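Just the one chain here, laid out as structure tokens, in the form predicted alone.
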Amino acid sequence: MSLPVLGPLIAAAVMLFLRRLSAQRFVSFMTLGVSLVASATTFVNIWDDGVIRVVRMSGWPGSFAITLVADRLAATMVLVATIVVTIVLAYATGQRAPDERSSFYHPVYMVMTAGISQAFLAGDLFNLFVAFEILLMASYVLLTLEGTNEQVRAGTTYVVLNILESMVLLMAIGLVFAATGTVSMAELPARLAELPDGVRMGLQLLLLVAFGIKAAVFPLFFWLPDSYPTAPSSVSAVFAGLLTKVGVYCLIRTQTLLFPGELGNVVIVIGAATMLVGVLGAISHRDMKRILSFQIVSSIGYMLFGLGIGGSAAIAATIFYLIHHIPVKTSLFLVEGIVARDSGSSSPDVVSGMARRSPILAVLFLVPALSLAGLPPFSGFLAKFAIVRAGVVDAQWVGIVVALVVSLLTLVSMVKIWVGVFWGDVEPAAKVSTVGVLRHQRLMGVSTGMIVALSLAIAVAAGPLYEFATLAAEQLLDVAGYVNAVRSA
């Protein structure tokens, strides 16, 4: 279970020492496939009996050892995101682009594959900031890897929004620790219970502030539309697949583990509004990396309204919805790449026909383009319906208006993109193409076919799925189950 952690982390110590480009995408593959049999190995033997394991690092007892636990849904995060990264690592070998001939990406790369994979599987606040730092770190060498003045001002200010979030969330953890002595997760649960009522919503808050940023939600996502679309498409498709999913993955489980049953209005008025700004910042730009940007925002706001909604079935509607959004949101990043790649822009503005120079490209950005807007029979449609049967549960009439209302802008702006970029007339200077854009990159357009398929198959496999997510959300719910489990290791 600790292999998706170690293994990357070692590798990229390795990989310092190998200056070839050949020898380090063989190390990156090779760990990357370990990787992925050791989460496969996890999540099997936890879909088959729920058990949730737990592994104390180098036999330290539970008080000093950085431990890592995996239930249902941790298992699930850990597999789904190195299927993601190993897929992703070949489009960008595919695209060769500066960044990836670095000799610094596959290191750097590996070391982000290791924090996201020890942010789903942390067991105590601590290791959960440790991740966050890994992250961050990674992240913003990634981000500027070219060097060029639009990545470095973009980067600047990601990399001064998630200082201040690691300010947040260490002060948001000192003061866990102050208040009830421990950052354990299985802990906390009972001392936090102790608590005043004023103390205990103020820490809520401020691990909600700081996950909040991470996962860009309203007011708090500004940084994201203007970070994400300077980076190459290669790494904006794991930042946007993944990283946000992080900070959303954290709210889940300090929500239902820490914080069970409270501000559960608040986080519905703050994805209603993080639904809705992002989808309006979407319809008013017509940059194609920009407007997939702001679908990011807005598809985080579906997840915090499930979310806030609470109880078995909102929080497994929110489980599936997460799920799903990982495979379609990286494959538009990946399509985007490829027509940049191809044409030297994805705006509108400039490219155009696309879909006559290459139907299996349009094919591409059609499935998942349809399944972010939510329409059926794709996973997106599946993922708002089981959210929004939740809310009429609940009678969240508002929260739902709101959903309905911004997935039909949602669909608008994938409108806005295939009418301007695959519709229409081919540009004249892409006439004199005599090879089509999937030939000439071929590794690239097999990659983006793969996470395609995914997103088809989570759809195709959408019953047992969202079985399982709800297996996951009851597990997320059974406080004593996690604190038990964890204890008895």
Partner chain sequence: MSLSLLILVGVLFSVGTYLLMERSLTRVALGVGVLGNAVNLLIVAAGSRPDEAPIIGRSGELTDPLPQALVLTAIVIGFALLSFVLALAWRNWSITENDEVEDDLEDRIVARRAEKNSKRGDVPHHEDVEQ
Second form
Amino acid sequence: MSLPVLGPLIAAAVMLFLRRLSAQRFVSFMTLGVSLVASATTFVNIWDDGVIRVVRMSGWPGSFAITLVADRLAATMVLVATIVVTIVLAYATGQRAPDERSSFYHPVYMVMTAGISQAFLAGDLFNLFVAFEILLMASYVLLTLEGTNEQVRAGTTYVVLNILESMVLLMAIGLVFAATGTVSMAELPARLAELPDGVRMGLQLLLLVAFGIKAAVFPLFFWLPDSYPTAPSSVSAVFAGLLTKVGVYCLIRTQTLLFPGELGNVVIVIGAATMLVGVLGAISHRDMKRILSFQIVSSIGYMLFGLGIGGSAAIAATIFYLIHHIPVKTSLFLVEGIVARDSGSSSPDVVSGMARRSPILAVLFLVPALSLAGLPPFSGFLAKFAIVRAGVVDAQWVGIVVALVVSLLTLVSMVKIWVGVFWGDVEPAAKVSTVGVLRHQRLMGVSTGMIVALSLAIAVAAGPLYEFATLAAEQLLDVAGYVNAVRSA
Amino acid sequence: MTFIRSAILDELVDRWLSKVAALVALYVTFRGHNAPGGGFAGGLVLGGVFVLQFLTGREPHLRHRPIRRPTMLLGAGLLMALGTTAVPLFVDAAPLESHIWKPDIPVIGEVKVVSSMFFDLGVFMVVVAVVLMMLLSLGARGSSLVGDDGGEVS
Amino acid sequence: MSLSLLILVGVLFSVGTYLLMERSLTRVALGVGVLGNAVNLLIVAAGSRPDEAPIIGRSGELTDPLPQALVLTAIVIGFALLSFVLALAWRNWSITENDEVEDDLEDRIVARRAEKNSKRGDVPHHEDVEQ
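Could you give the coordinates for the form predicted in complex with the partner chain, as opposed to the form predicted alone above?
The complete assembly is shown below, putting the previous chain first.
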């Protein structure tokens, strides 16, 4: 179970000795393959019996040791993350971007993979902080690897904001420790419950702010659409698909394990505002990558809305949305990368008529785009339907209206991309040949196709998957089960 | 290119400060198990020596030091630290679990060796490597952008 | 937790936050350092009682060593963050020959469009639109 964390780290260390790119690529894919098998095994085992797996560092008893804890949600997230990371790396290899050829790209990418897995598996707050730092440090490097002016500018915003987030998180952890004398997530629920209301709320707000910055929640989202578009497409695809989800995952943990059901209304309001602001930003921009980046913010709002409602149905809907959103958003960014590589830019001022030149690429864009906008029969429709249904049960009418309007506006922003980039005549000024957008970029095309297929698979297998999400949600709400599993390990 | 041109400083740093500091660094690293110190502190002390050497204008010295490629040192340090994490997994122990050997060495007597010492050594190497890499990429290239009189080259 | 430490933490926090909001990247880097120290000090001060050390072999009571361990880790991470910001500042300086963080291009485009659209007298409050 510790393999998805340890493996990539060891691989990163080994790769520092390898000078040849092909050797580095080989080590990367081998490692990811091994982690894939390991995380799939853990996932299947937990799917079977639902027993929480715990790994303790240095052999201390459960609530003292640094622990890695895998429950249903964590195991699923690790598996999905490993799959996405692997496919995107294949894409990056096919893209042959200048940064992938740097001798640091592969080691840093591995470190980021390890950080993401560790964040999902962390069993205590401080371990979570360390995991955050590992993945953030790697993401800083990946974002600015080319070192162009634009990247340095955007990287600065990203780095400073995320350092601020780290400081707030660290402060929150320090204060939690001062108040309760522990940072173990298994011991915290009981100890936090004994605290006076004011102290507890203060600690919760600090944690929410810290994770909220990471998840790009209103009003702390502005760094995201600023920085993501400047990274190479393969990098921003992983960022878009996974990094903000780590923040959402931590918010889910905070709201279910540490402070179950508290401040739900605040989270709902923030969620609704995030949805709205994100989609308005998406509509006001023209650049494809910018629009996609703002849509991330708006999707985060949906997850927060579901999380704020609470209860097993709403949490299950949130989990389903979380899982569906990862491949959908990643594939949109990957399509953008293919367009940008073919025409030198993905701005509608430069590109048009992409659908005529490559119908396959148009389909690869259309499927996740419609899914994100929430049109049936795609996975996005099911995810949004589940969240709205949970809202109806809880009578959150304002939130539901916002969710539906935002869904429509998301479609509008997608249409904007479609009209600008894919429809219309082929730009006569384009120096590229009129055929074979994908022919020269086969590996990129295939890996994008695989992610799109993954999102379609989620739609097809929605029934069992939703059942699984319900089980995962029930396990999340069963705080005593988590505590006992870690204590008795 | 020199930042501080002073024969005394040069002599002082190069002749004995660097050697003494290197010894101190090792001492700090190895006492880390039961007393304040450890790999990070030791690495910083040795890193400080390299920075001092750089500041006294021994920048070419940096290029000809025994460690040509700090990247390798970084990798070795990481491997060592991660190895201490992973090896216990193969002998059915928890990751990072430490083991204590107490071998009798003829002259010195009983020596206590803890497996977590290798972790500390790994950290030591990583810190030294990072300082060297910073000096190489920022210091050496940075100083080429600055004129000899300290002013900027346009 | 002693009052003097608390005041020091407060001062460091305000200094760090102020520096972080500057446009100059060198000051931002300094702010990151100061802010990191503030947080570390806060954890040590809040997490353990004064006059007690977590060192084996000393007389007197032992305090909980966990905050020290946390802070040690945090210091290492802070070291890495600070060096990254410095590298970023250096890169920025070697490209643009100044130390300032520039405005975002797309943001300026949007702001300009917003200004064109508002045909009435109220001009949007973006000072740097006309550049």
